[in-house]
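Only one chain comes next, encoded as structure tokens, the form predicted alone.
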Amino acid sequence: MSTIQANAASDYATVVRERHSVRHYDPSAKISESEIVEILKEASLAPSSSNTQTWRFLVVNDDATKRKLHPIANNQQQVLDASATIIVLGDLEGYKEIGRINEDAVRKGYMPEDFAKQFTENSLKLYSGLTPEKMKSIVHKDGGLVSMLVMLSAKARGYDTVPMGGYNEQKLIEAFRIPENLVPIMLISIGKAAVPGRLTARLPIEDIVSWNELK
């Protein structure tokens, strides 16, 4: 392993392991909007279905709409301390935008042009004859990649997080106006944390690990 790799895991582990679910943030600590948009560019380098990309982006960062909010995050006090708390959504038709994304591909160099033109025509066949079910399924697992790495590309310039499955997810469509292709995933406070966030225990590896058969 070179010096460049070494120091590359070696603040990976830090990263990861210094990261917690942190609920009570500083208020007067503020994260500018570009830096927002920076840890969403890097968390856009997860992998999903295709490359289709179907993350969507809701970010919610100033006090009126963070009181909008809050009552729909069940009362959660961060939304309101927190810099931001962002509303992670899958596009169940994000699929349509694979020609743009594989043309993009053949500017850049990464495809060759005749493969990009079988693989976009391949793939709007193949997802536009998906049910909702299955393509809710894909765009959430989709959502949960980039959610992983919004809160470590957060931890890597300082910040901290939380997700947060508890909302009202009927009520959050109807207040953002929501519209029905873009199912919500998650939402991620953001900010400085006010007190750390609690360490919690982990299972042994080796009670939730199996090698070539199932224990």
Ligand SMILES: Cc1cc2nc3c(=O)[nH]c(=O)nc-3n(C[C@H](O)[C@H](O)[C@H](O)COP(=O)(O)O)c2cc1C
Second form
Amino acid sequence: MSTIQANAASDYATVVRERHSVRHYDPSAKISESEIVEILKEASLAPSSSNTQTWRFLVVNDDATKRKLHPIANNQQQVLDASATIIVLGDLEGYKEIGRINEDAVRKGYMPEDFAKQFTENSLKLYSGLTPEKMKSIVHKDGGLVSMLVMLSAKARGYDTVPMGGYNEQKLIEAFRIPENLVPIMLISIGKAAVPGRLTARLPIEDIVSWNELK
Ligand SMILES: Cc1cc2nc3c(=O)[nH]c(=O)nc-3n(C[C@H](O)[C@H](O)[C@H](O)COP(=O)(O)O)c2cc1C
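The structure above corresponds to the form predicted alone; please provide the structure of the form predicted in complex with the ligand.
Every chain and every other molecule in the complex is listed next, the one we just looked at coming first.
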């Protein structure tokens, strides 16, 4: 069983070591929308390309919508039993928010005004000239980073998660009327474990690390 209790201040190493993908949830355990917002707010502290924060979240937490998502997510039981499933999306046009983000940074005293103006101008020029493939690659990186923080932030609060790539992307887009600018990154179910996640093995570190040139 997890040694992490809800609302306990948990140290980073414990959170990382005790996060496991959980596929069996207590259907009676509900996470409030305000707590999910807190988790997403904390996760949004993730780094992103030029701080464009291209992630968007569609949270599925009502029973009818869970039933709609279930067959699309290969009938994975966690979609029905977890408190919520977060559809993580990447916005291919998200870079257009860069001006608003930088103006906010100026107001907060994080960035000088002339630097912000130049940064915004350069970024808009750069991102608007990228191919859709390149933009997709960027939002997938941003989306992966934020997704990891969603899972760690949830664990630090005593909740469990499982990331899912097992879903029908076309059906997801149709069923949730996801517009063309939003790319599905992954689903993350979040709730209280009914059965702890299985332990999983990792490759030996020396097999995955090279120094200065690849082995
Ligand atoms: C991109 C991605 C897609 C995944 N898709 C699924 C999935 O569809 N269903 C599932 O049960 N687990 C899924 N997983 C969870 C992995 O199986 C799990 O992370 C891996 O076995 C390591 O276990 P751990 O998360 O407990 O450390 C996915 C993980 C990732 C990162």
